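The form predicted alone is given below as one chain in structure tokens.
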Amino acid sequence: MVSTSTNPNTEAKKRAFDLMLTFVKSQCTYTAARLGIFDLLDDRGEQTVEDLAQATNTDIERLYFILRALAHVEVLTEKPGRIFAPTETSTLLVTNKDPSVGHLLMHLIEPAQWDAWKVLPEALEKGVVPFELANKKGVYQYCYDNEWSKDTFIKAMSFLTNSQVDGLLDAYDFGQYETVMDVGGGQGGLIANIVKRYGCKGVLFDLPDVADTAREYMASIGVDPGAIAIKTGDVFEKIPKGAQAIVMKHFISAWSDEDALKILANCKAALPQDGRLILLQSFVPDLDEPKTEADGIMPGIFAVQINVATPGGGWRTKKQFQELFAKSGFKLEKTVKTSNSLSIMEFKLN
């Protein structure tokens, strides 16, 4: 008799499999993104490898291999003759269009990121930043000194926003406000937004590098660059006055608890009496919560990413930050979860 038991070893060895050959889906999807093979098949439909193979410049049975796997992880579809047709996966890949999921991934996974973790455990005996250890200066500055790298990392942000923007807003009422000021702001697609649904004004303050696409691209989203207020600096020195609210999102995580205090004590110093400090943030879980949100992200792995990239202490647990914006004089007065990953702090003067 053939026993049909199972082994109980079999999930945890299958989980193991995976987890050693995870670092070849991602592979192979970034180079797929990075040749534009989902665009191609995005514009053009079904095509054959070879066809795949000439618009792309690149070895057709080597090629193969790459797409074959991302079939079989169902990223794509093969059909006979080596014929390979998108998914709706695939379609979210896209990057000859608008901010998309394909940016994000390109900027997570692009050749300077990946270094990063191949210095990881150098990196942890030192003490040191990953990023930093393998290409000799900051992620930011590596993105403003290669124009496809910030132009990538540009959009991957506004994909970001897209993505959590209408959860944000149906949570949260920023027409309590007469102007809100988003602070790291990018290209200005969460400001535009708030200043589309609610009316109040609105103010974009960002780096001068980033902040040069703002005007184009809140035209491309149907909204009056006029009625936004865009201004430049250095987040160090000083944040300009003139919102009764500052909106930050995503933006204070990157930075450790030293840079953070002295971000959030300009913001202190921006702000009325009576203003308000709007952490936009994904929160690391605590022990005795869900690991994974409603949209799928992760935020505990999420937070290794940042904490590789980055001199800030990644993404923190909701109680990190509450102690951390206390230590710089603002009081937590409320905590809104929306239908994503994000969620929101909102914080008076003490």
Ligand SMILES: C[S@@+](CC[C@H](N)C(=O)[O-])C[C@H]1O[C@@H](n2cnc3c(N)ncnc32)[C@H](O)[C@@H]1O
Contents of the next structure:
Amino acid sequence: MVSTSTNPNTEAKKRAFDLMLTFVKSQCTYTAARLGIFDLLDDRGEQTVEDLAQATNTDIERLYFILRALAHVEVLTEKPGRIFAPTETSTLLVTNKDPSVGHLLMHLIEPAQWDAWKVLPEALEKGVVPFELANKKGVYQYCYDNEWSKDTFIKAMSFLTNSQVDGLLDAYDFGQYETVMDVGGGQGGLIANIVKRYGCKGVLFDLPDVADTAREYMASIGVDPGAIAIKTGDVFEKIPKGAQAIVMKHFISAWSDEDALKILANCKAALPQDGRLILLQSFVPDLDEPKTEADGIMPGIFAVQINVATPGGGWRTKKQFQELFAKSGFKLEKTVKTSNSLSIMEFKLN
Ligand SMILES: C[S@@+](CC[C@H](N)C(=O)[O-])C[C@H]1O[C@@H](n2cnc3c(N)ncnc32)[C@H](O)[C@@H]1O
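Go ahead and give the structure of the form predicted together with the named molecule, now that the form predicted alone is out.
Okay, now the whole complex, with that chain kicking things off.
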């Protein structure tokens, strides 16, 4: 029988308290990132709370509560005299330099996302997308309509790509294709790396909203404009032809099965008969599989976030992806695990 003891030190009770207050940790970290506290500490080294409040134009005493809490969870270090110093974690959260986990955190916790969580019970009852119920538009449209959200979203996606790309390119030979197209490739970090490492030609396909950012990004990293064509459009209408392989990284997981089948039909129409569809994805573990990946990601938890924000079924299990693709006439050729939470599934046309 499960113990009903009220002893405050039981593991179950500690876990319940942690679950109750985990949002406070997220909000404190988000607020510090958004105010630029991690950037300031990284640029200037340790600072008093007074210095940080002055630099961020915030209330000293209220800011102190947040910084002290962040020190208690080892995101910052507090020294006597209300002095705060950066840590390895706060350095990872810096957002005034390269795309970082700080951008991903700010994207996932920005107010519009938070609003989606507030209406979650109602969205479940109505069977609708929480983000859309709360914000009256889809998450991509929301981001592209708001400058800060767009910049943060694009950097968040770039961070994810940058942190996984080496493991991915080591695990799969893209050099076997003359042209590879990244569908839903954002600003193009993945396709730029594929082209750079394997010397093939690339196509970046995404919504028109990201085309300018992609062009600027490609120029900034010195990609030969002749090597990657930037094409824009809507996957639900048409995907351009011309590539032997289509890659989709964390893209199909944003959509429901019904939507995914439409996208897969358009992939099929775009590919030659001997073409390949390459799914790059974290999989939700089956019941008997470990719940946490080597890089610390828990796909089952991440999947909820995707499910709250997008129309999708979220991340699926390997078997679910395989079945979904089979319904569209794609046969699984092989599955390759990379050194991080990303796996590769290569499909050919039946
Ligand atoms: C979750 S992001 C993934 C970006 C990238 N694949 C990665 O892993 O970093 C989804 C991408 O799909 C694009 N997208 C969303 N709806 C689309 C549509 N209907 N047609 C084409 N691209 C779309 C978004 O603009 C965004 O860049």
